[in-house]
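Just one chain is shown here, as structure tokens, and it is the form predicted alone.
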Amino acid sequence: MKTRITELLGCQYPIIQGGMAWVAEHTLAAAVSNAGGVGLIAGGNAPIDYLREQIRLCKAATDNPFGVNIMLMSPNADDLAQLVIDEGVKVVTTGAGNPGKYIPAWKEAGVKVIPVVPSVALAKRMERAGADAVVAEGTESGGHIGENTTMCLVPQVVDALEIPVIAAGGIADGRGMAAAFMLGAEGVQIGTRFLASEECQIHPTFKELVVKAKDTDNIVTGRYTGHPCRNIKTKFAKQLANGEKEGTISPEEFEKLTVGALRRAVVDGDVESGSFLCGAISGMINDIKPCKDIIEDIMTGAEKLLAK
């Protein structure tokens, strides 16, 4: 399969691994590129000499593109701006703001900038700064998230750029590939159903809750923080989003309850204090495979889907 993103990237195939704080590093990363995929390794707010080794490590490791996701709200993002420069990564995508000031530089080394946006507007701000293409991502994401759903944003954003624009947010098979597909996007980012693969080195608590999540085992917590983030449905997380509901939990409370709860869950698989973040489309995963058996089955059914 061909589009502007493979073209774009030098990929095999269009589809993008999620850069998940915590879990996505240079195995995961490496395995989804040896797929024919692009991999991500996560900045999040990790110290930089880890990750100029990651960066190193996934080279190591595939011949194959791959790129690195920066967190533009972590008080790291103007190293992690130059590391990838000085590293020679050759694709960054960015959330959590407006990678502006960094896109001139990223474009004279060479580096392809993909910006995930909630928005229209947002996604209109990065073409004009000059973004290669834009990841469009839904409410159904784990994580962080927006409010639109991917089959509303993904048309608008379309409809409102020139350059190509990817899909994110409840997608995990061949359907779903093709569905964003059918709305514009010309290739799709996919989190969710990389954490049930061999090579995600998360704890097996974590991948356990992944592969017997039901439908309606995912839950928001922190709007009223003003990052709202999906997570798997947990004790903990109830908990959280009930004092949110009652008021009984302060936003002031709510942050320090929640400070290190990603590392706890995806390190430590603490099911009484870990945060699961997970998309709405968990209750779909139902095995563990190599990330290449993943990626094989989700383009085989697409391509059947599309060919009709």
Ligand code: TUI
Given for the second form:
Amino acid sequence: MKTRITELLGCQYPIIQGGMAWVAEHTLAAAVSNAGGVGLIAGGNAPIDYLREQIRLCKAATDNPFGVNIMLMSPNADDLAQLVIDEGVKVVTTGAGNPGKYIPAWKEAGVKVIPVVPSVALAKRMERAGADAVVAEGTESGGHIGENTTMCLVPQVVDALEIPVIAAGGIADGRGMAAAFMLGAEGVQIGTRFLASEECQIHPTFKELVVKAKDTDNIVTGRYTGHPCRNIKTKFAKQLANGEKEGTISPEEFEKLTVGALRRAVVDGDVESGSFLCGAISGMINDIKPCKDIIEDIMTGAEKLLAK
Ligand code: TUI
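Could you please show the structure of the form predicted in complex with the named molecule, as a counterpart to the form predicted alone just displayed?
Let us now look at the entire complex, which starts with that chain.
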């Protein structure tokens, strides 16, 4: 399947992996890239030396293009923006902010720039600033989310921009990919499906929660902090959501309870105090497979539907 995204990124399939903080390290990224998609290493809040090592390990593990996601709320964002240039990373995606100030230097260095956007307004600003493509991310996504749904956001971003659009949020199989293409997307970003991959290095308890989740086992917490996050509905997530609703947990207390909570989920599999960030499509994911099988199944399914 050829689209402007496969041309831009030099990949076989127009599938990029979500830049999931604490989750997306070099093993997962290289597996996705080796399977014909574009793997991403997530910067998250990680130290620069760790990320330099991850980039180098990924280069050693794949000859195919891979990228780095920069979480713009990280105190390390400036240093990581420079690191991707120094290390010759080919693709950068960004989240949780406006990457405008970095774009000229990235373009100068030949980096392909793909901001993740939750709205048409930010998408237009990114196109004007020189982005090569955008990821239009619906609220079905895991982690830090905007308000608009994939179904509503993607066609509006497609209509507003000339550059190609990658759809994200709620896509985990060929049907989702075909639907995104019907909305005008030329690629998809997939995160949650790769949580339940063999190469993903998260704690087995996290994978088990993804595989066991039903359609309703999903909850958004932290709207009142200004940083809403979609999670698996564990007892801890429900306590946070109830505290928020009933006013028994102040925003300051909420921040305290959730500091380090993603690490506790990913590294420790701690269901008592970890935040298992995960998209709303987890109910449809029922098995753990190699990234290659995940990608091939998605492509086969999508191509069949799109040929109809
Ligand atoms: O960034 C994500 N997903 C994430 S980041 C993350 S780490 C984190 N954890 C807790 C709180 C905050 C971050 C976990 N998941 N997706 C891309 C995304 N970007 N979603 C929403 C946005 C976004 C939101 C506001 C992008 C820009 C924006 O405003 C930009 C501006 O300044 O106008």
